[in-house]
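Take a look at this single chain in structure tokens; it is the form predicted alone.
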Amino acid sequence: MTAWVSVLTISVALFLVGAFYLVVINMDGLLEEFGQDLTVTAYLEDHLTVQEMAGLAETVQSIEGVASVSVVGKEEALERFKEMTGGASLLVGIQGNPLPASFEMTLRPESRSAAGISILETATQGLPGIDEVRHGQEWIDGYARVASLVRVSGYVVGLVLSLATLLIVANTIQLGLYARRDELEILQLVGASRTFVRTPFLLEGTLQGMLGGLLASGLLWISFMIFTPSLEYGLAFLLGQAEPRFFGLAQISRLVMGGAVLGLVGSVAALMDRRS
């Protein structure tokens, strides 16, 4: 019965901690396809002519961190309007195409960050022809400070949650300890050395922790599988339009040693109280 305890209170733990790391993961996901998905949009003046963008668009290309530059007409961003809108009803009374031509420049994988954003949009507002430059930077910095938040609660309440299986653990090993003092007597009195006596509840440790690792898997395993489909619009608003998806086999690997090492850590703080 105590060691089943310690199993679950591992099992918990990990539980929790799994969860966590879940969110995390889906976070990060979302942030990587953004990164991959940023593009900066610059806005360009009504007067130029084809031949000038094509030139604007040159320049703009051999900007330190730019991957690559498309030419957004006026024509297409109106038809892009229409697609985004439903309709062109709300055009209607409005004569003529009012949204400008645009650039759309993607970036390259070391410039998506907040000084590479920086240094592109100091080097294209001084060009003539761009009206003004956009991009969502602001965005995924606040994502990603939210993430950050969430990576940081986890690893506190991974902490806490740790320490008090440790416990939890070690006082199972040592009422196994108590329960056997008979035998680990005899044994050392023949002759049994150290490492002979206590490498069984080392092992016993181990056990419990990559049981309560397996069994933690399994759990967030069917929690996924049930509450993913009702908290739909939840995860819409937190990931947007990414899938969520569950850990690989590294990760669950991870989480089931977490619980063998949780595991022998409590046995060896249990052993080295009885020694003492």
Second form
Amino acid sequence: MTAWVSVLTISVALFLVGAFYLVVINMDGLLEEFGQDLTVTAYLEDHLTVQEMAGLAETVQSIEGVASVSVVGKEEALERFKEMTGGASLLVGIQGNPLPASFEMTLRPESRSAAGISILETATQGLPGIDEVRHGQEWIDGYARVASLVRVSGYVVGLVLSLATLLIVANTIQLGLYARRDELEILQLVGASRTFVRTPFLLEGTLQGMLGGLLASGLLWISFMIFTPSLEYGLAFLLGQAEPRFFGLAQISRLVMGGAVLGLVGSVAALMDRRS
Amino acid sequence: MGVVLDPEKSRGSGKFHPRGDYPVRMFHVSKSYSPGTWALQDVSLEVGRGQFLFVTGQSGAGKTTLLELLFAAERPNEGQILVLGRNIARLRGGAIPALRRRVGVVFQDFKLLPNRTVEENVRFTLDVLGTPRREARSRVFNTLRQVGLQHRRYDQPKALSGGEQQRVAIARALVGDPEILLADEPTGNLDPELSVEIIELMIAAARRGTTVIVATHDISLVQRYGMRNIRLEGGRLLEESQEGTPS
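The form predicted together with its partner chain is what I want next, because the block you gave corresponds to the form predicted alone; please supply it.
After this comes the whole thing, all chains and molecules, with the earlier chain placed first.
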């Protein structure tokens, strides 16, 4: 009975921590998805020769955080414009090609943030031959901040819950020790070593923790399946077009291992307390 | 000042304990649980291999304390105790289990686990010793046969009489083939016939070379066997009778 109290306590704590974690990985997933599409465009001045453009492209490529630079010539820009607008009616009456050539820069993963973009903007803006730099993804920084806030809240809630869980687990294991005090006394009388006496309790605590982790994963999955459809609107606001996703094997393993650590540390605390 | 026993006198026939072979030696041992009161005071004693010793005295005379010192449940305040060559006063915590694996202990209240079978209760000692399961089964069976309880091995202690429960406790203490057997009032709860049965089991263990020390307040039992015995009073060792080594 006391063993199940430990398992349930650990599973409730891990369920709450896991719920935060689930929100964070989904928000991170969206950031990642947008990050892959994120490009910064540097419009070039019209007078640049092909050689100057190539030289400038090399310079831009060497800037920190830039993953790739592709050159979009004036003609290509015009073609794209025509494709986007469905014809050339908007250009009627305009002499020549008014669209500038540009560099489309993709960013390395570590620079896919407002700070990274800002560094790139500053570095490219001043280069001779570059007219203007644009990225049009200003919302990303705010979103990343919210994701970070959720993550930090998850850490804080996780820490507080883990401490509370440790206390409860240590107490339930103490109850288990008390229930088996006769057995422990006899074990000590017949010469059982400390390791011999303690190991079963440590294993039991670890196993209870792992079971708690598995139970929490199961409860999270059930909640995910039940609540995701009914929260579609809210999730669409949070996640945009990205599909809500559940934990992979690695994240479930982390929850189970987290449970194991809680169970083990709780058992150690209970045994240390008993010793004192 | 307590009586310091003459080692020559304590040595007995020498048949079971050749010169110098004393699993238990106490030198001027005193033990106090609270300042000013002594549970044991200046006790010196030597018990040879295969010797049987009764420790007698009223309740509170120090019999239990003496036994507790011998299996390191307590430490002396003064004096030295050598048990199987290990100094109890200096024994570190980690070394106590190793010593206890060589010492069997029997208690007045049996200390059996009620929800385990007789066989499991006895096997406890061998589990701690790391005896392989197959060997453990056969040793438990043989030991239960020695105490006449092999047919009750699958019963739980509550289905057994007091005498049978004490025999299980003795089997648990003996199954590991200890060098020393300590028994604290092992017949305290038993009628005279059963008491004789229990003491004879211990005498049999002494004949096989185990040093046996039995604390009892039952003088008639001591007189019946005429074994070596010491009397404690107020923590002091007052007298020692002529020894009797089982033959």
